[in-house]
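Form predicted on its own, single chain, as structure tokens, below.
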Amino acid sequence: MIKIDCLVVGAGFSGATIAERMAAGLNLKVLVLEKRDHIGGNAADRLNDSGILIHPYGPHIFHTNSLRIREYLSRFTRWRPYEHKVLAQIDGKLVPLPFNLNTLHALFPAAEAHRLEQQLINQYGENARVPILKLRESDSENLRELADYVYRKVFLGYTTKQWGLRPEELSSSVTARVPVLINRDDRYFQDTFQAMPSAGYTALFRRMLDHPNITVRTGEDFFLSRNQIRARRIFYTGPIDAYYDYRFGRLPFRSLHFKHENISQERFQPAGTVNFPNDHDYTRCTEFKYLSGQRHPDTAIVWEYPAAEGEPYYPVPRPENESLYKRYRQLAANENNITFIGRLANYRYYNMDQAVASALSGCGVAA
């Protein structure tokens, strides 16, 4: 029987935040065990055959308004001031996401274009974010028009391949993600910090877990191995529904597939991303060196392909979901020396800086 103040299930972001915490922060002991052969959860990287650094689990870029996070994690890591680009195939162009206005002008024609311009200007303002769905509701037929133009060429195919379902089948926080643009940012997040890791997120994680206090043991199944320790206190990042043994069913996920790739060139696309709203089975291509930075002669991509089946990557927004979760947190609030955090647990889809301010509130300890 193993003894220890703290167990942590899971070395994802919330994981390694709440060790992290509990370890430097309260000088205890701290056990944290996960089920894959390797830190870091789905934002873990490494390098490929030919040396390239890639996202095993399909890009992540970081990118937070959080002073607070930013700066725990710049503890751990240095950055890179990278600022992410995303283009869409869309009748045969390829233009940038999200729909702004030199989207618009790219489309459209010139004259057209810039009427709409003015349009969009003189209702929402400059530099304004219009949910798709508030611009179905303008009064405008004009902007009616462009607002269903966007909705079948933008949202409409990638949505029902992403979520395998119709948008008026999800919740409308799903559409509410899905905003009309109007200024020309071609970036596609506008947040007030967007770096990378300068060595890499296996790299971030590494020195958050490198404390005296932190034992990490990968490759191993907390639910094989729970009867063989005893904690003080547990934190479990995994799917709720599994803890309890799906009491109740399976909380629906989407997943993913990824086609990685190695191509002999120094360049594959024009972009860091390129997204496919109405062709192919794929959703997305990611050309990796963009990301990092890296020099190299070759280039490294990603395809990913949206699955029914397999590692739970997105939680499915619908109210009958929701109502399922709610169920298993009721289980979880009888526990007594357990908390619940994280994306799988909180069956919550959690940006990476949210996932690290999730497990700090969570854990109690200021960072």
Ligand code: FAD
Second form
Amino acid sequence: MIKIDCLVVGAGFSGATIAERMAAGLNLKVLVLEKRDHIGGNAADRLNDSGILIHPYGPHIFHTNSLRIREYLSRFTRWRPYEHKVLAQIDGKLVPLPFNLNTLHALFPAAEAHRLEQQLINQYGENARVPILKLRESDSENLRELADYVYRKVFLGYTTKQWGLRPEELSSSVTARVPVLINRDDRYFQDTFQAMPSAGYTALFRRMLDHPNITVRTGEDFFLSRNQIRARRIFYTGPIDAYYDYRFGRLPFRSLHFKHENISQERFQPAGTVNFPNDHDYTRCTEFKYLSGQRHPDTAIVWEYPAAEGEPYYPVPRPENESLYKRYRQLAANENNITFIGRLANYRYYNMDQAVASALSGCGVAA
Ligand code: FAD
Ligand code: UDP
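Please show me the structure of the same protein in the form predicted in complex with the named molecule, now that we have looked at it in the form predicted on its own.
Then the entire complex follows, led off by the chain already shown.
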């Protein structure tokens, strides 16, 4: 039997933040159990066989508006400034996303684009961020027609592939992640800080977990080891329904299958990511060298194929799923030494900075 102050289940951003704070902030002895054979959760990166830095679980770009989170993570990494660009293949053209005034001009005849641009500015104001489902409710018939076009060309096909649901069958916050921008900002994210960890995410995680009070055991499933561990406090960052043995049924998660390729040419595509809203079974293709800035005679890409079965990557934000989650949450509220934190345990569509923020507040030890 191992006795420990604090057990952390999962070594992703949530688990690593909690472990670091418990060890460095409270001077507690921490054991981290991770069932995969590496740290970093879905944000992990590694070199492929040709030595190109790739993200096995899909492209991860760090962006935040929180100075606190930026400063906290800066203790463990330097940053390479990086502003991600995404192009969408629409009607045979590659146009910028989020849909913005440049996209409008690329897809519409000049006079019509100009007229719609003026209407958008008059209605919403310059620099506004308008979720597509809101634009569809515009009072103006012209803007509603534009919204229907953007809905059909950008959102409907992609969302149906990605989630197996139409945009309006999901919380409006999902498509609002990629709002229509009333300006000419071609960057995919608009956060004040956008960067990649200079030596990669796995190096960042290594530094977070490199503390004399922290022991990390990878390749070890909590459910198989828990009888041999006695911890005063447990932080669990896996799926909450799994913890309760799916007592009320499974919380729906959407999965992806990743098809990684190494290509013997220096560049593959004209932007970090190309989205395919209307064709193919995959949603997008990302070329990692844009993200890392790495120079290499080969390049590495990944295609994302949405799937109903597989690793739980995305909670599915819908009212009935939230109700089911709340039932699990009620069980959790009656526990006295276990805390549920993270994208899987909180059933929240967190970005990395939000996962860190929620872990910092959930473990109760300020950064
Ligand atoms: P996870 O990273 O999922 O970590 C949970 C860990 O717990 C896993 O390693 C898992 O193996 C482990 N675990 C689960 N059960 C057990 C068990 N029983 N025993 C032991 N270990 C267990 N965010 C951004 O900010 N920018 C992006 O560009 C971005 N891109 C993304 C692209 C994709 C395809 C996906 C899926 C997500 C993306 N995200 C992005 C979100 C980001 O991945 C999450 O915010 C972050 O990884 C959440 O961290 P976490 O620690 O909560 O969860
Ligand atoms: N989306 C879309 N078309 C696109 C890009 C995004 O319909 O070209 C929708 C889709 O529903 C997607 C959501 O917006 O799941 C959020 O997109 P984001 O790029 O943030 O997804 P993530 O990177 O989290 O997979």
